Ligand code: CAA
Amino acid sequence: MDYAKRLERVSVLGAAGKMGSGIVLLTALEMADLSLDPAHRGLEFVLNAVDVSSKALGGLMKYLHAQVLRAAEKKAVTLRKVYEKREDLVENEEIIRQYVDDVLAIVRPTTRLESATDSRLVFEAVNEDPALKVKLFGAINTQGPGDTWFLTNTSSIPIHELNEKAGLGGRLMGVHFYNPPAVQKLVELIPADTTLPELAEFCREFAKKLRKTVVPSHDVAGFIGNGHFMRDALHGLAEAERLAKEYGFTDAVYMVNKVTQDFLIRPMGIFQLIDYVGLDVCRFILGVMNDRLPGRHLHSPRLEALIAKGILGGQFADGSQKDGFLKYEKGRPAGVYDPDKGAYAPIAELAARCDPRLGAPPKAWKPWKAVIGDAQRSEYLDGYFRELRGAATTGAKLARAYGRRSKEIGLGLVTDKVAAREDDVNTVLLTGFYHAYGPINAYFD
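With the form predicted in complex with the ligand in mind, please provide coordinates for the chain only.
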């Protein structure tokens, strides 16, 4: 079966979740482009967007409409060529509207899992729960024709384990997108030992057509991305606990978050990133890794305690950020959670107390957005980190220690043979987490 035929009938499970909705968007755009190619006349492209929540599916369709419209506006010139035979489409607006209609017509939102049984490709993006994934794969596999290919967006569960437990006979591949899938360039590809070579080849082609950067990861719990992120997050949590003894918990969280965002020039501080991914999702991933990597102690009592209080982070259906370690107003951090008081300490008060303690970042400092857009980024970073290495402020010392640990984690992933090369670790952080530089660098020794 060729590439287009395989993509003619697709289902995405967990379609209305934050990863699922991005996967539906990207897949629907690719399917629409195939359907508009005269070479595929006669094929009827259908994408079942399967989710347990019909309300969330309503939100998915709104998200898709807005995003497809943006995509159409960006490629209006190409679309004019695609629709050149349609004499009824003259104005740009008509062409754009037609494309949006064509993409959305492919997507069929449904709460019925049975819709997936006649799909040739099933993309799973449900919760990070091994038993749930195995149950869904097993149900579709036994009711379907027996030659369905399965992709999983699992961010930590070994693919060979899911393949064996669901009895898929090598028809499963790990295809791990990063949040938000529409923005992050990375797709981590994880074949199990038994994954069919033609399925692995299809996934490479699919990722390439989506214009993603592909990094292969070995089939080890957490893969490269979470292998790094989870250890980085645990380090951030440990640093905060250490600083809390001297400054108190809210000050410590503020300081570590500020150092990891500003001093290290990252898009988000580590606590904001944990909130963005979701404390409960991080706990799920850590649980999967901890069970499968004995002796690594990948867990956090602080995370457990906050989750027990209902502090979860993650996003609302409209994409806005829920409170977690930090409180958010208009998407920006506005407070830090104080577990003793059960309330958020205002960020302005924390800044007034903690910023002088940390000291100013190096003079060359620029925000992350300016750095990623800098045509001379590498020269800029050389100069910035030279200054950071020579600085004696508490902020600079914390940043250096953090950068060293981040590098050590990256090198460990190569030593442990999760990543084949140092470059792969760096590419994952650059393209999956939008970092301005890779963790394995000459800035920290």
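All values reported here derive from a predicted model rather than from experimental measurement. Residue numbers count along the first chain shown, from 1. In this text, the rigid core denotes the largest set of C-alpha atoms whose superposition between the two forms falls within 1.5 Å. What changes on going to the form predicted alone:
- Shown in the overlay between these two forms, fitted on the rigid core, is a CA shift at residue 436 smaller than 2 Å.
- Core-superposed comparison between these two forms: the CA of residue 261 stays below a 2 Å shift.
- A displacement of less than 2 angstroms separates the C-alpha positions of residue 328 between these two forms, with the rigid core held in common.
Next, give the form predicted alone, keeping in mind that what was shown is the form predicted in complex with the ligand.
One chain, no partners, no other molecules: that is all that follows.
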């Protein structure tokens, strides 16, 4: 079965969720483009958008309309050629409207899982719950034709484990989009040892057609992205606990967050990133990794304690940030949670105490956004980290230790055969986490 025929009948599970909606959008656009190619005139492309919530599916269709319209406007010139034989389509507005209609006509929103049983390709983007994933795979596999290919967006659960428990016989592949899928360029591709070679080849072609940056990961719990992020987060938590003995918890969290964002030139400090992902989500991923990687001690009592208090982080439905380690006002950190008081200490008060302790960053320092846009980024970073290595401030010392640990984690992923190459680790952090530089570098030798 060739590429286009495999994409003729597709289902996305969890279609109305944050990840699923982006996957539906990208897949529907690809299917529509195939359907408009004269070579595929005889194929009928259908994408079942499956979700438990009919209300959420209504929101999905509104999202798709807006996003497809935007995509059509960007490629109006190309679409004019696609529809050149349509004499009824003259103005760009007419062509754009027709393309939107053609894409949306492919998508069939439904709450019925049975609609997925005749699909040739099923993409799963439900909650990160292995039992739920296995249940869904098994149900479709039992009722379907027996040759369906399954793609899972899991960010941590081993593919071979899901494949074996669902009895898929190698018809499962990990295709981990980063959030949000429609914007993020990175895709981790994770085959199990049993994954069919033709399925792996299809996934590579699919990701290429979507113009994604593809990084292969071996089938080890956490893969490359969370393999690094979770260990990096645990180091940040350990540093905060160490500093808390001298300065108190709120000051320690503020200091580590500032060092990781400012001194290390990252888009977010480590505690803000944990909040963005969600404390409960981080705990779950750590649990997946800890259970499957014995002796690594991938666990945080502090996370457990805060989650027990209802401090969860994550986002609201509109994408705004929920409070976690940090309190947020208009999207910006405004406080740090004090577990003893059950309240947030204001950032302004913490900054007044902690910034003098840390000392200023090197004189060459520029914020992450300016560095990302610097055409001479490599030269700038060389100079900046040269200054950082020579600085004697507490902030510089913490940053150097953090950078060395981040590099050690990255190298460990290669040693443990999670990543095939050092460049793959760097690409994941550069592309998936928007870092200004990869963790495996000479800055922290």
